[in-house]
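First comes one chain, alone, set out as C-alpha cells in the form predicted alone.
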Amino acid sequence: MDSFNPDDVAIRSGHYIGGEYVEAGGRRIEVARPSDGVVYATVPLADAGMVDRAVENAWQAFRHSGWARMAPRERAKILRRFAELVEADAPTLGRLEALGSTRPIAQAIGWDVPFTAEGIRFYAEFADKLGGDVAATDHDHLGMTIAEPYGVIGAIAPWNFPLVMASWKIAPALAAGNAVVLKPSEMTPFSVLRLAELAVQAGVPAGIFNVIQGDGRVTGDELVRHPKISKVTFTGSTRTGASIMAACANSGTRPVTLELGGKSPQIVFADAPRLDDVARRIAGAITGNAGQVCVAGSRLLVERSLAEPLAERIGKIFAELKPGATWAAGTTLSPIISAPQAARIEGIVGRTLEAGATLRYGGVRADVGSNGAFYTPTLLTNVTAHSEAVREEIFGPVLTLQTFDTEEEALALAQHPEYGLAAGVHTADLGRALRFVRGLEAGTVWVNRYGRTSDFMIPTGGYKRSGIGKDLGRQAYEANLRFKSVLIDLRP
C-alpha cells in the first residue's frame, strides 16, 4: 500500500443511530493523530440522553425490524454480504484506520481489514448451525433448550485495533440475532463509523448496529448501566473491566464478557529449534503495534545458557525496525497512542532502572521529526519478579529478560499474581511443552509460535484478572445467546 496524505482523508463525525449520522450539541472531544500529535477532528460526547436514544433505537429495531426472527440462513447471507463490502472498501477503511490509530497503512490494508471481513464471514456461518438441543427425557416427555438472542448488546471496543476489536464484538452478536450499540475509543472513533455504514448497505436493518461516541467515564458508564442493555462486552484494562462488572451488577445484574490486561511470558528452553526464528518471533511479539497489544509477550524467560545469544539476536531485530507515521508505506514500528502513554512507559522503565535493572537496548524516545509519540524497542535485564517493568502491564515495546535453570523455576517465574491472558513456550520437547500447557495459568498457550492465526474457531480470553468469558470461537457466539428450557408432557 502506498503512502497517503492524512489531510486528504474525508471524515464523517457524529453518532450513527438508526442508519443515520446524528450530530449533537454540548461537549466535544478532540481527536489527535498519534503519528504527529495533530488534532484533526472532534467527536461529540454522548450524554445520558444520547445513550438512551441509541439504545432505545436499537431496542425498537430488535423488536420490530425482523432481524431476530429472520430465517437464520437469510441473516447469514446479509452478514456474508457485509463481509464482502468490508473487503471491497479496504482502501477507505484502511486509510481511516491508519489516519488516527497506531496501525501502519500497510498493516491496516494487508491484515486488519481482511481479518475483520473474515471474522464477520466466520460468524455468519454460525447463524444456522448452532441452536438449541433436544434433551434426553423419559418416553412421556419432550425436553429441549431453545437458543434466543439477548436483545441489545452494549459493546465497548479499545483503540489498539479499532476495526478488528469492533468486529469481535459485533459479528457474533449480530449472527445470533441481537442488536448492538458500540462505543469505540474516543481516540480512534472513525473507522468503526464506516463499518456501521457498510452493515446497513449490506442489508442489516437500520438500528441493529448503532455507534455512539464518547469517553468511558460518561458515555461508557451510561451504556453499561442502561436498563435495556441485556449484556455487555468490553476489551480494555483490568481496572476498567472491574468497574464495568461492578456497574453491571449494581444496575440490574447482566452478563459480561471481559478481555482485560496481560503480562504474558515467553519461555525459551535451550533446545528450542532455530534460534534465529525464535528471536524474530519473540521480538515481533513485543514490537507488533509497538507493544500495544493485550497479549504482548512482554516477559522473556530464558534457560540460562541461551540468554546471551538470544538477547543479541533480539537487539539486532529491534534495530531493524523503522518508526514512522502510520500513513507512510515504509513504517514498521508504530507510534505510541498518545504523549501521556509514552510518558508512562518512560516512567516505568526509568523507575525499573533506578531499582537496579540493566538497560540492554532502547529505553529512549524515537525521533522521527514530528510531534508523534514514538518509543524505541527496549530490553531490560537484571530484573526480578518485584521489578515494576515485570509486574505492570506497560502497553509499549518493553521486554524484560529473566533466566532459569530448571522447568520448575521456569514455571514459577511464568505465573503472574494478577494476569493470565497468554503465554508462549519454545521447546523441541513435546512432553515438556504439554507439561507447560497444563501448568500455566493462562487462557491461551502458544507452542513454538506466538500470536493468533486466522483460525477463528480458537477462542481467546484470560484467567485470573485477565478477563471473563471468551472472544472468538464457538464460545463467543454462544455467549450472545440465552437458553430457555422447555419440558412438554406428552401423556394424553
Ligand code: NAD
Given for the second form:
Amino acid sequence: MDSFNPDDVAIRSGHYIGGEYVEAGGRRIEVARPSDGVVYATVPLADAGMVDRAVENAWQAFRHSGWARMAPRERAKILRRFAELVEADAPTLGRLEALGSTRPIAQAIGWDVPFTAEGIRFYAEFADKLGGDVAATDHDHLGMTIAEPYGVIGAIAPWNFPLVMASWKIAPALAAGNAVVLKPSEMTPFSVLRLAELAVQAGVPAGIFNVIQGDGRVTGDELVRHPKISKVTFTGSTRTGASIMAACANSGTRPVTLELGGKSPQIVFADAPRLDDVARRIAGAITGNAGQVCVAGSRLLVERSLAEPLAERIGKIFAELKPGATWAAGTTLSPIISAPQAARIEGIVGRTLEAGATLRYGGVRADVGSNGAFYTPTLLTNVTAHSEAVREEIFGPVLTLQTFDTEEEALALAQHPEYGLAAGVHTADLGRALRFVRGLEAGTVWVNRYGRTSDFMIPTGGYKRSGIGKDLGRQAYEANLRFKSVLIDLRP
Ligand code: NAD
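Return one more block: the form predicted together with the named molecule, after the form predicted alone shown previously.
Expanding to the full complex; the earlier chain stays at the top.
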C-alpha cells in the first residue's frame, strides 16, 4: 500500500440518520490527526434533541421498514452485499481510518477493512441459521422459545480500532433484525460514517443503521438513557463501562454488553519452543497499535533462566520498529492517540521508575518531526505486583517483566486483582498449558500464540472487571436477541 497525502482525503462530517447526513448547529468538537496533531475537521455534538431524533428514526425504521420481518435469507443477502461493498471500498475506508486514527495505512487496508468485512459476512450467515428452540414437553403440550430482535440497540465504540470495534457491535445486531444507533469515539468519527453509507447502498433500509456524533458525557449518556433503546452494547474503559451500567439501571433497566479494559499476562516457560518466535509474539503483542489494544500482552512473566535471553531479543525487535505518520507506507509503530494520553503513559512509567523499577529499553518519546505523540517501546524490569505499571492499564507500548521459579508462582502472578481479559501461555508441556487454561481467570487464553485469527466463532470478552458478555461468536449474535417462551396446550 502506498503512502497518501493526508490533506487530499475528502471528509464528510455530520450525523447519519435515516440514510442521510444531518448537519446541526450548536456545539462542535474539533478532531485532530494523531500522527501530527493537526485539527482537520469538526463534528457536531448531538444533544438530547438530536439523540432523540436518531433513536426515534431507528425505532420507526425497526417497526416499519420491514428489516425485522423480512425473510432472514434476504437479510443475510443484503449483509453479504454490505460486506462486499466494504471490501471494495478499502482504498477510501482505509484512508479515512488511517487519517484519523492510530492505524497505519498498510494495516488499515491489509487488516482492518478486510476484518470488518469478514465480521459482517460472518454474522450474515447467522441470520437464517439460528432461531429459537422447541422444548421437551409431554405430548399434550408444545413448548417453544422464539428468538426476536430487541428493537433499537445503542452501540458505543472506542477509538483504538474504529471500524473493527464498530463492526463487532453492528453486524450481529443487524443480522438479528435490530436497528442500531452507533456513537463512535469523538476522536475517530469519520470511517464509521462511510460504513453506514455503504450499509444503505447495500440495501439495509434507511434508519436501520444510524451514526450520531458527540462526546460521552452528553451524547453517550443521552443515548444509553433514551427510553426507546432496548439494549446497550459498549466497548471502552472499565470506568466508563461502570457508569454506563449505572445509567442503564437508573433509566429503566436494560441489558448491557460491556467489553472493557485489560492488563493481560504473557507467561513464558523455559521449555517454550523457538525462543525467537516467542520474542516476536511477546513484542508484537505490546507494540501492535502502539499497545493501544484492549488485549495487549502488557505483563511478561518469564521463568527466571529465560529472562535475560528473552529480554535481549525483545529489545532487538523493539529497535526495528519505525515510528511514523499513519499515512506513510513504511510506518510500523503507531502514534499515541492524543497528547494527554502520551503524558499519562509518561507519568506511569516515570512514577514506576521512581519507585525502584529499572528501565531496560525505551522510556522516551520518539521524535518524528511532527506534533504527533510517539512513544518508544519500553521494557521495565525490577517491578512487583504493586508497581503502578504492573497494576494499571497503560494503553501504550509499555511491557513489564517479572520472573518466576515455579508454576504456582507464575499462576499467582498472572491473576490480576481487577482485570481478566486475555492471557498467553508459552510452553511445550501440554499438561501445563491445560492447567493454565483451567487456572487463569481470563476470558481468552492463547497457547503458544498471542492474538486472534479470523475464526470469529471464538468469542471475546472479559472476566472480572474486564467486561460482561461477549463480542464475536454465536454468543454475540444471541445477545442481540431476546427469547420469548411459548407454551401451547394441545388437548382437545
Ligand atoms: P472510553 O471509555 O474513554 O470511551 C469509549 C466510548 O465511550 C467513547 O465513544 C466515548 O465517547 C464514550 N463515553 C465516554 N463516557 C461515556 C459516558 N459516560 N456515557 C456513554 N458513553 C461514554 O474508552 P477509549 O479511551 O475510547 O478506549 C480505550 C479503552 O477501551 C481501553 O480501556 C480498552 O481496554 C478498552 N477496549 C476494550 C475492548 C474489549 O474488547 N474489551 C476493545 C477495545 C478497547
